[in-house]
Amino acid sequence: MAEKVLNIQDLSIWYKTYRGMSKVVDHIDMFVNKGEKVGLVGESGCGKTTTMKTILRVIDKDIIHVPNGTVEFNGKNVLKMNKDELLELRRKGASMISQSPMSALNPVFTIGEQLFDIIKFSGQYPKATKAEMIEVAKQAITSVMLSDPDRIMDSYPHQLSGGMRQRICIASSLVTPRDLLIADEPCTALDVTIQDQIHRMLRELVEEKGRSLIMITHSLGVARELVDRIYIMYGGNIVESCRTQDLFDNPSHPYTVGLMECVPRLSGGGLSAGIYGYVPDYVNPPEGCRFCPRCKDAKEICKKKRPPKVEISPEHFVSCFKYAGASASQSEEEGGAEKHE
């Protein structure tokens, strides 16, 4: 058996709003094993980086409520450590690449300053002179193809391009080492060539170096090439997981077919016909399955209940009652007995 980094079972994530709660991560399960790449991929809004943010406990308690599900890093449960467990995670356990650098980057200081004193808490280098951390902020600068790291490090967040802050997040994740590395769509505002060398360095880092990664992204094409599972994550739940060749080879769930014909071709063929409808109201959400309303294949079991999650083959699990077999029938006929009665 693979040792587990990151284990979250049964978690369900709801927003504190001016209309009641918000229930945007509603009772997913998913893992990651050391040393593996793992990617999460879904439309905006369907709750990849409020369930990333949950890891790291970065969003207040005010704002977000958890009714129900653990998250265990390393076997200890994320959800009930105290202030100073929380720290040793976020300093040693788990870093993330956040997708709005001029939300992570503090506008005040220079980015020496940020990264100097990431390596200096982090309490990795405990014996390191001051301008051996100062190498080592470089080094990591250099690390992500940008050039002139002393002019770099003297400068503050505005003063670099949107690419080059992005790629400081990256370096400021990668900085000192780690069991997980969290990617939040780092090369968004990168252009192809960088995208391909940042997609190579964190391939190399996890292979080499054994740690384990787990990249959100909206790109199907960019986890083919990175990744060794794929959670398929649609309204708030895990719809489908596998490893990434089953998934390109028998993509089986509704939302996953759909997001396959949402991609362009170069061959032509005519343009994609796109996912109709709309993503779910979280405050109001459906009753059942939360892409019924945008299913071509939906039945009417599909608005009454949720679906189970079954494997179709070794590793490979759908949540969908077209997969649940004569359980589904069986509810259905039941559902319309009762209904005639």
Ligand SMILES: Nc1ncnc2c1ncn2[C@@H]1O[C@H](COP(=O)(O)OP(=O)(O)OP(=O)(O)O)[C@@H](O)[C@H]1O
Contents of the next structure:
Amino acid sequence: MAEKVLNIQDLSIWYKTYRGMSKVVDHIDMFVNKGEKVGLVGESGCGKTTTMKTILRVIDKDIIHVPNGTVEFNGKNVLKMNKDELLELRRKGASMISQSPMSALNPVFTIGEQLFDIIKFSGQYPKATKAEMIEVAKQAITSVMLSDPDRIMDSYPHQLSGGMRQRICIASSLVTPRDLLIADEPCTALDVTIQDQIHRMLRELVEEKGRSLIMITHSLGVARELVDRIYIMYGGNIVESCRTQDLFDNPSHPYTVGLMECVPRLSGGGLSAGIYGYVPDYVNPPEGCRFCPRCKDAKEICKKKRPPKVEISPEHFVSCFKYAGASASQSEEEGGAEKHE
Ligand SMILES: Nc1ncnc2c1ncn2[C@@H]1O[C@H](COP(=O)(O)OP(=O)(O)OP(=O)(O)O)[C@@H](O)[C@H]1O
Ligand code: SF4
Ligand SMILES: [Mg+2]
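The form predicted in complex with the named molecule, contrasted with the form predicted on its own above:
What follows is the entire complex, opening with the chain shown before.
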């Protein structure tokens, strides 16, 4: 059996807000094997960044509550780690390419100073001289297709373009090696040619160096090119997960089917059917299936009960009553299907 670098089980994450608990992430399961590339796809506001930040425990503990679940990184529960263990996790275990490069970079330090800090903090180059650290930093800068590393090292973030800042964020996640790289929509501010090169670089990094990757993206096309398995997230739930090819051969959850229909086609033919409506209000989420208000296939049971996770073919899981068959009606009678809290 493959070794898991990350194993999330039954995880829920709530934000404490003035309106009450915002129950964003809801009982999710997810794993990443060593050397595997995994995609996390879902529309804006479905909880992707919240989940990933929780892996690194970088959300202020005063604003979140984790009522249930475990997040195991190399076999250790991150949610129970002490300060030193957390430091070790962030130094050597996992790094995250942030979604917002402007807030990730410090405006009052040069790019060089910020990269040196990361190199020093990692503890991976304890005896490196200044010249060696400069070399490591320069290599990271050129690896993200930026020329003139000397100028960039001496620049402050505001002296770079948006796309350059985005690439510096990627470089700062790559400057020291980690087991798991979390890329949170790393290419949104980049043009398509650079996007392509960055995607190739991320794939090579994982394939050649045996690291693991979680690629968060809105684009099914990017996920198709880059990852081995895909998790589809909707309204804080993982609604479908399977091997990448399987998802495109046999998209099964109504939300996944809707997502596929939303992709514009080069052949034209007008606007797609789309998925009407909005992600749920997390303070008062729907009692049953969170996709129910937007689902064309919804039945009575979907309004009341949480859909069970069904393995419709090997390694292909769907959380939907459409696939629950006899067991759904049975659990309905027995009150077996879970209710939202
Ligand atoms: N600090 C916070 N306090 C309260 N709610 C928050 C906080 N941060 C995020 N949220 C809410 O959690 C939900 C999920 O946000 P998150 O950033 O995880 O979504 P996402 O899937 O990453 O979206 P996007 O694709 O736009 O980046 C949103 O409704 C958001 O408003
Ligand atoms: S459980 Fe029901 S409402 Fe939810 S996606 Fe399936 S059919 Fe639609
Ligand atoms: Mg996000």
